[in-house]
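Coming up is one lone chain in structure tokens, specifically the form predicted alone.
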Amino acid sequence: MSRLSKTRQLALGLRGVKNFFGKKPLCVSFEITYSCNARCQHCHLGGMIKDEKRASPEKFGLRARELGPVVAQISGGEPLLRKDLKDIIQAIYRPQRPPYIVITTNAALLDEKKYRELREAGVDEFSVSLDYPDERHDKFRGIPGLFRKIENLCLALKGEQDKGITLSCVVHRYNYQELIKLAQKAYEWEVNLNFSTYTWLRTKKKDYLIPPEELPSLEKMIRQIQEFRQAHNTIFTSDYVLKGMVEFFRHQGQPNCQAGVRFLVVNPDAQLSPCGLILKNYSNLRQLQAEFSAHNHCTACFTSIRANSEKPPWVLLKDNLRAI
């Protein structure tokens, strides 16, 4: 997570409270467009999308006064495939103010350039994707010389005391025994890490999930994680949600899920879903929540969206804290 200024971590932490008690969203995902120039094998998306219906950058500005989030999320599909993003981001945007802004990218498309002149729009961080340390990756995402490039682009960026990049790693049966190197690989390229938990609901692909037999494996693994994190500070997932994901795996599943209030989607069309699996086409948070949240009893993901808007609120407060 970038350095904040005093003042703005100030409005972002009263933004929590506020909106944890109000029953309002700490997390809004804006899934500007679900074109996507990758093809991941973990997800349902990828291709172009023609006549997608898209909601303006102005649009979108009122969502994020309407909805009041602490972070939002600028995703997809590939949100830099829109020619508009940068508007997108600066009709959001709020000087000293929430939200916290992230784009979610798999940085086909990101240059030092285009990251300078995002950030200077108002991007506080990146997150880009990473699920193998090699070019393993390129394969998995479908894009050829993937991985050299997001390390080149960390490489070049070497040095700099607020570069706002963490690296987005999908954890899955065929890639958890790389997590130490992958942490390893963050470490030498001065960014962060952030784990998250595989879900079927995109694909209904099920062999990705961690079979019970290999769930001590995965165990061991989050140690040797834990450790590496309280060495060197530069993995943002907690203690809570490694726990939860074990938990995920071993029950394929996780109950009591909070989609509609305590995160939630804006879809390309500026329409309200309660998650990226879930798509609807809401209306208002009121509607949502009466319609869906009051009646949700999903189980099926664990992502990091949900995993980190779910913590407690003394989780919350303390992994915030040491995060920035």
Ligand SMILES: C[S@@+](CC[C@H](N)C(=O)[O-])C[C@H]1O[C@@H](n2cnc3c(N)ncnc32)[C@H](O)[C@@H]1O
Given for the second form:
Amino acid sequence: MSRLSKTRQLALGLRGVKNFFGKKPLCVSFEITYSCNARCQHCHLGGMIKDEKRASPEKFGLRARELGPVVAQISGGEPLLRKDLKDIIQAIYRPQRPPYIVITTNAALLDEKKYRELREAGVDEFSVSLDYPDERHDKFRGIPGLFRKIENLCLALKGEQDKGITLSCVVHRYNYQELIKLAQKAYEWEVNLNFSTYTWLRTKKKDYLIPPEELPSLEKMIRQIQEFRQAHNTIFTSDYVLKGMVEFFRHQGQPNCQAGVRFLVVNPDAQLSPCGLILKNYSNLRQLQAEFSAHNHCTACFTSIRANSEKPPWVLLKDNLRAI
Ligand SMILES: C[S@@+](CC[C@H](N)C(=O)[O-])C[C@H]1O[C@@H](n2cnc3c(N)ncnc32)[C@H](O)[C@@H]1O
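Got the form predicted alone; could you also share the form predicted in complex with the named molecule?
Time for the whole complex; same chain goes first.
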């Protein structure tokens, strides 16, 4: 977490407790467009969507007030493709109050000027996707020069305190051996690092799952990550999530999904979906919970939004205290 005043930390904590017991979401992902300027190997999105029905910034602001999450993630598609992104942030932002605002981006359109403009508008954190510690990232994302672009941005901000940049890596069969190198890169660039878990729901590619015979190797890598975190505290992903990641790959699934209760998605037109992989058109939270969450038996992901929103209360408390 970054540059949070004590008042804001308290407000976020109180909102967390209220939402946890009131069955309201801890995290809402505003997927403000499905258009994307990348063609990632692990994702079904990519390319521009013509005539997408897009809600106004005011409408997203109203949704943020109505759902009242602790964390508002602005995602997509690629959120920086929306020309009114700054207005959307300003419509969601409340001085000294929740939500904590995170932009999830591939950073192809994020330069220092844009970074500062969006920070000024109220962004607490940029979650910048990075899947490899070198140019293999460009190929994986279909954007030449992307790795260097991210590196240049991080280096331009080096030395600044609380810059609110977290690199976000989706762990899969073809990159898990690189996790420690990613941790070293993030440390060298003075930014944080978070891990999420690959799901086949987007592309149906099951070969990206880590097979049983490679799990000891993943566990060995995770031990190195835990040691690195102990030494440097630049890795956000907690032991609870890392353990869940191994279990997810072991069983090729994770039961008790709380989509619609602990987290959910606002679509580009501001209708509601339980998650970014099961798109629906619910008009309110009550309807989503009654028609989807009450009958949800999906086990197919353990992505970061799910893993972090579904933590038991004592883990939430412990991990958040560590983060601040
Ligand atoms: C869909 S992207 C949208 C935001 C932005 N365009 C980006 O690339 O960060 C949001 C996050 O989902 C992750 N993601 C994409 N495909 C995934 C998959 N199959 N399993 C898990 N996470 C995935 C991306 O790596 C990214 O961190």
